[in-house]
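A single chain, nothing else alongside it, follows as structure tokens in the form predicted on its own.
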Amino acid sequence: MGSADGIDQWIRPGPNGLEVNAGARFHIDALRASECVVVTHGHADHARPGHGRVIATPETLAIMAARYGENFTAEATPLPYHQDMVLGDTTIRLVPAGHVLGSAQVVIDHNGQRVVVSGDYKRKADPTCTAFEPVECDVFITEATFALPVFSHPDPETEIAKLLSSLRLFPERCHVIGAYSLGKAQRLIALIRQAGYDQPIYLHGAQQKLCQLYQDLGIDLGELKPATAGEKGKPREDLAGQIVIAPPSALADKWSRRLPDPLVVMASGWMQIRQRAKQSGVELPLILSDHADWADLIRTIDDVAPAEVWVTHGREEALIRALALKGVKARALSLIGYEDDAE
């Protein structure tokens, strides 16, 4: 591409987030309610309700209107995949970026320059999500959640063998996986069914409505049964041997008390490290994660071959370090109020 000069005079960070102002002006994931705002996906610290018009996949408005009902914004406006709009003096465009259903890098031409914004995104596979498209830019906005040489992920399909391996090994306890409950829920399950297996999997309450929606949306997860109490609060003895899938935040509560001899799991990218597992009694940790490892986010870096890097939240100083190593300007936007444990 060209030149990054006089970019950050019409992109830049505000007390909102990340503020376009070229001839219109609109934010990015906005912290804060604001007057027009482009939503990457649909996590809650990226997805607020409140803004006067949201621009985003119609997956990704699907997904809010779930979450915080249909009036979560005065105007809703769905912009599909590789659809062209224009925005003040700019021209603007959604293309996937493999974090979850309907996520969505933006895409931001102005003045014969373009800027990248990515969002959160990975590049492993997932079934219930379109794969990321690297696009080349000028400037390119990524996140460094897992921005350190230590996160090295694995392939999914050895993490959910080694799911499968302990339900063979131990029938007669229920494994409970700890998942967030929009993006990992759903991507664990379709993973599961890819590897064959084909029984029943029972929710926790809250899963419910997120996985009906993936569903309702296309993404076939099988069967899915709730995962409610026995008779008169009895346990459900009738789970032992089965996966049951719950929010992280259940699996130390009473709730988790009515599951047989429950053998807890964890899915997510910071099992990697083994202190956090053992700090959260998690017997069976799986590597499981939905943004870019630190390979994944230098390759993602080479592919894009951008003039400048900026880095909006994550492990900011090792990424621009190696960049810098590399011949590649980079900066930290140091943008807060975006989360990395919700993985």
Given for the second form:
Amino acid sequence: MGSADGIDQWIRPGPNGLEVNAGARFHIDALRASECVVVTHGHADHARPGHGRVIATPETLAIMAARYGENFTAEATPLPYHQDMVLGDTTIRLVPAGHVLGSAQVVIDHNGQRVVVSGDYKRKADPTCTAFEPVECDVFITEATFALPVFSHPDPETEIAKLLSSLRLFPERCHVIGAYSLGKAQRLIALIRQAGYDQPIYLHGAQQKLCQLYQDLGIDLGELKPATAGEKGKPREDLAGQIVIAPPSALADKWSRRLPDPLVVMASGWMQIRQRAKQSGVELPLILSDHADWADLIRTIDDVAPAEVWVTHGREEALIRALALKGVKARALSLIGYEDDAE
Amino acid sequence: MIHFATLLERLLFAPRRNTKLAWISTWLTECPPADRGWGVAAMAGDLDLGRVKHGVVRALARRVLDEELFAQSYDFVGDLAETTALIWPQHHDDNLRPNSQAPSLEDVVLTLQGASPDEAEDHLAGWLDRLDVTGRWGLLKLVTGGLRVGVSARMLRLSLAEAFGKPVEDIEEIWPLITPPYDDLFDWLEDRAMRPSAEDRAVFRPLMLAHPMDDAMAATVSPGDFLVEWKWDGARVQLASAPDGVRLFSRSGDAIGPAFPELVEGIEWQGVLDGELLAGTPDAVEPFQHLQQRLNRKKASKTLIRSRPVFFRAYDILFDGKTDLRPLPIEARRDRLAEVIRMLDHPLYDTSAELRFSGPGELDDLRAQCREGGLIEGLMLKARGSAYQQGRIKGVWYKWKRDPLTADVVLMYAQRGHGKRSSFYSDYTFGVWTGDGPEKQLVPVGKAYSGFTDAELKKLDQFVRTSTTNRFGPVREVAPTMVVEVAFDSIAPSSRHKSGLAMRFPRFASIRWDKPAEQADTLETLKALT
Ligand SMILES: [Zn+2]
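Output block for the form predicted together with the partner chain, input the form predicted on its own:
Below: every chain and molecule of the assembly, starting with the one above.
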């Protein structure tokens, strides 16, 4: 095992987020407009518009362009997975994080020491993105969104099976699934397709652009149709027994009035907590997360065997406690600005 | 246990009563027969596993997880049973696949009933190892006794009727006679035995209920068709007296005798009476709020019995001794009732008088009198010649309520509804003015969820969305500009509400789009209605 000594001299949390200062200055997932930023993935709280230069995987750059327009940055530098790039006195490399299409960990080498910034990541199978690869390092900077022992995400197949059995049981009801529009929606569709469902799947307007982008980038999502409104504000009876995917915020909004007898489904890691799911008015909770669960967070830290773990955002207290019990040195960076409730 | 845990999970998430009923019926026909009774008892709240308290569950959690990590988890989840079910390690080895050697619900109940807390903890640990997360959650919910899946005893009886093809009335009738695991019930449901008998037992008999009558129908009522009496503003009760005791039941069948000892002590007569529990004495009836003070207590002190007297105003008789009078016409039952009350000669028992009227005009006059004094809710009309039948039978008993009170109030807060209304702001809090000049402000006086049409709901929803001034979680505060005329049955002083008033059954009467908010009613106006 290497040592973490002195690493905080060249990488540390600053006002704009995690900041590297070694011959060159750059940020990772900067929270505010900054000069040079390495972006781990396209979720809005990690990928913001207005930076001078953005270094990211080609897929992440395409997602940012789709969300913010082509001019989201003055200079977009694509860095495909596993290619080295020199930045000042550091060498950086992007490695798959398995979170959403294009998502990457940032591996930073400097002076014979190595830091890995995980970004958001998961270890469970996802047909829409490249699987996570553990990289041994001296400091592992990890997320902690689901860092509580209560989170143990089941196999996605069992969750999809629940959805399909509900469709068989309630063929007269429109199954409307709340799913985050980048990553979750496309993974959900791909998993439904894997389970053999080949009917068209209907999309809320806010889901269409990114689904189209995924398809353009070669991810097969089958036949997708817009869930447009019925005539004169009446529900669209032809959506009975169909699957509609919408952003979670639309489920209880006026938009949902176009759906005939909707059965509210939600696909999220938070659905593991029954009382929470119940309170949010969900009738069928699907536990489907794009983040690592408790066991996978701990397993990953075992895999990358760092001298120290730094925790960016989420339930860092619990993770730090668990690592202390294992004799692993860990501390919280308390980065404010990354959300976890959108997941 | 797996079947039952799966059922609990389905019930928790099923938003509709009909869906819940269907899930219970399915479970009744699919689960191991020996588990059915215990499951029904658990959902009905009639299962006491005694010594498994929260301490036992916490001790279990300590076996598998660091105390601090558990505290953080519990803090996040907010429910002890669920937290423990989630943190319990899932076994994956082939000798102990989840659910492969799971206990039955019957095993769980019978084992725990005789177990000490330490023994219970060991048994539970063994079972948790053999269950998947749903099974663990169901097991821990069961043993800690907080199922909260939105199922009433009535729904269970409907599901039993549905699953076994028996009339729900027959199940209602014997419900008070049976105890978990209800072997005699299932023996009868599956045609292995006769229906359990209530003979010589003071048990609750299902009540006959009334339909509302509207003004149009009331205009056609003649004295030859209906017998009429006051609809008293008290609590519906049933007195059952048999060799095994004298019991007083609430309208839902709960035994409330200990709260009203003066009504059950010293009753020698045997039979079943239907009537109204009222505050005051037969000569001087008092308002419902006085009765409320007695209803809120499980037991009554001597002082309370003296300061808040109550009495039983009988209007029907179901049994005299062992004789079932329910098939008799109402006139015959009332004659017998009068005899029994005379013979009983008890100062706290009288009969509800029959009212004389010659036709619809006089009926109207009678109803107009109800508002005076606030002690009478309206009129009861009972079809001549009718038998006493359980439930709400069409065309037999009617209630014709007095006109409601109304007030013009200002909409203050709105919240989304449930189920079909979940995309609408359909739950409204309203208030009236208090204070003068710069001190003038709105004080909330009630909540209403009904009384508007679907078209009005759309407009109200639109108003809320465009007039929001503040949000508190799911609640939106709206600009105080919309006036609503609300109707309510009565209004009474209340120390539990900020306004000092509590309304009974407020609902929308009309939306006063025309009326400026400043002209809405004041707290003083409402106080004058109490
Ligand atoms: Zn993310």
